[in-house]
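Heads up, the chain below is alone and in the form predicted alone; it's given as structure tokens.
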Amino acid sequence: MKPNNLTRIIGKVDDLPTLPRTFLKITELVNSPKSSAQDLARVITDDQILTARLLKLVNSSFYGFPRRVSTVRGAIVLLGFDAIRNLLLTTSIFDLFSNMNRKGKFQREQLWDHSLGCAVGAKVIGGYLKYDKIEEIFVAGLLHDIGKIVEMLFLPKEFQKIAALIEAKDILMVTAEESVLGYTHAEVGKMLAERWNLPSKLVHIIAHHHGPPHAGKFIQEAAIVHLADILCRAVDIGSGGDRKMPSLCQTAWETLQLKVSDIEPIVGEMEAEFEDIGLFVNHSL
């Protein structure tokens, strides 16, 4: 790790995208104990695209509610403030990167599919563990490799060198990143998450999805994303940028307390839900 090198290169990407004002206002309302569902609904309905996507998602098989939800306020009452914020964060981030340079579109689509697969995997694993904040762990899975997209878009020359090294030596992307940049996508992702003022839990998961024991009190969440990442690679959902399988962290596995026999049904559910999630996310990247 070369902190000076990280600072120098990150200095080139001062134009990293910021989250839209609507989402920042939503976050402000979610964090305020004085806010009502009506207050939150008023802000969301001012944005027609967010409104349409939220209603589409809440009525999709992702949730499977028996009756159709027709109003934003109804969605908020059903899902809760935190869930709404996390779901809208997903669409906001997707939009940010879909509007960028079209070069390398296929590669970004593969990476996005991997991230989306990891998000679905985290959701499924969370369900097995009866984790109570499913939307939050879904978003964590979606963002775990956000640093790779930043590298691809803002450090294209360095990213090409990383890809060439992976191709030549058949190594993990994190190994190639350390060799070329002196840091990894996990550190870049942490920096971006902090820039966006995302919750501390998300920052820690992004930073430590390859080493959950370093995530401190968020080790369980980091372990969920860690396992989801590996399972996603195992069944070839998208591409994480290399052809290697990272080692499963023994401490992470012990933290989750899953059985080996759980893996097959988890993978089956992952693959089925990955198809369903196309109901609200498409290849815009």
Given for the second form:
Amino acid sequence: MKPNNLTRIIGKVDDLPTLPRTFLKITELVNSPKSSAQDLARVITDDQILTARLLKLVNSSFYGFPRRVSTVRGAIVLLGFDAIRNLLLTTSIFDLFSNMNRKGKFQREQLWDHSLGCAVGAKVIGGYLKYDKIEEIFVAGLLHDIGKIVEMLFLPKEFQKIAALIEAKDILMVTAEESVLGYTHAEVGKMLAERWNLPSKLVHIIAHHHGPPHAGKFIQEAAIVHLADILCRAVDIGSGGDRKMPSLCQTAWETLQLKVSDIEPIVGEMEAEFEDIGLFVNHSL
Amino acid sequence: MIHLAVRNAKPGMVLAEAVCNLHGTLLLKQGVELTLRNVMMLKSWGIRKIFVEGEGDEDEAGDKKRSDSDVAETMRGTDYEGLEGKFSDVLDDEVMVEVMRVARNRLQRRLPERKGNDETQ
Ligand SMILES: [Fe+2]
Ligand SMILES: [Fe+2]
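Based on the form predicted alone presented above, generate the structure block for the form predicted in complex with its partner chain.
The next block holds the full complex; its first chain is the one shown before.
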């Protein structure tokens, strides 16, 4: 049986936040084997804000290129198509977090920090594993709790109930969600990701970041985000919505093949990079 | 009114605006005088910025209310308490025991680091 509320959100699916049209155009271009760097550059330069953001981000410490990149074409050549798409997705997601009303300001900021922390964490863990799609795993971290934003926007009453339950019982948000809604932000996020036609890898990571073994062939990616989520909660980068540590999925941990002694340097890098990119993203995008 | 990073907040500062958590639940009312305990509570909710009473920029505010020498010790104690509650359900896993140890170290390290920064400003 589909829980009532989830059906309710699906009913409102047309009101769900959408991605900018430019993003969709770019996704199309990236997915088509025929398109060239020039085609992509043309679409991006049509949008001044996008162009400015792209050049800022390319020149930020996140990428650490030794020389200044001053043209969109140069950025595309340096980063590649996929990276550009993910980068644009990042800026769109940030807009989504910013577009909430004033009442949601604190919530948004903390969830944004948690998401950004998790993105940075996923990037660092990905680096340890020599994972080759770093931008993609970064975006996955950024999006993993997007279902919480949807709940805030579309189920405000239930969200308040969830909050009250967390306060009263000091439990995990997923536990409170299960008892109030009968499902969690992971399922809501999956729905949004599907609506946005995000790549199936991203859909799976979002849907299974609390249970990576269900992510099928994307178990490694889901496990990376799962661990990143736990690590940012541990050192209080933002807030995932509760004050409890979720347990680490054993299968996920084994999939990653990390050593226990890797935790400390990973957390160290995460904190340093979060300070770096946090300053940049929060003030410039 | 000063927009201040929570990590630079000092006991005795007065909140110029109420602070709410992720769910919009009120954590501290406007006019509340900060204590070590409630600063730690704000941190545990991941709050990064607050508004406090006063004029001037963030650094001056920090200087005016420079904390006592034993503040660091007390803060550490509070951290441990919060940390143990947070990890209470997951410590049967050796990896999580390590995560908690690392988290505790990072929390401890943030204090002396901040002191160093204050002095160079
Ligand atoms: Fe989550
Ligand atoms: Fe999360």
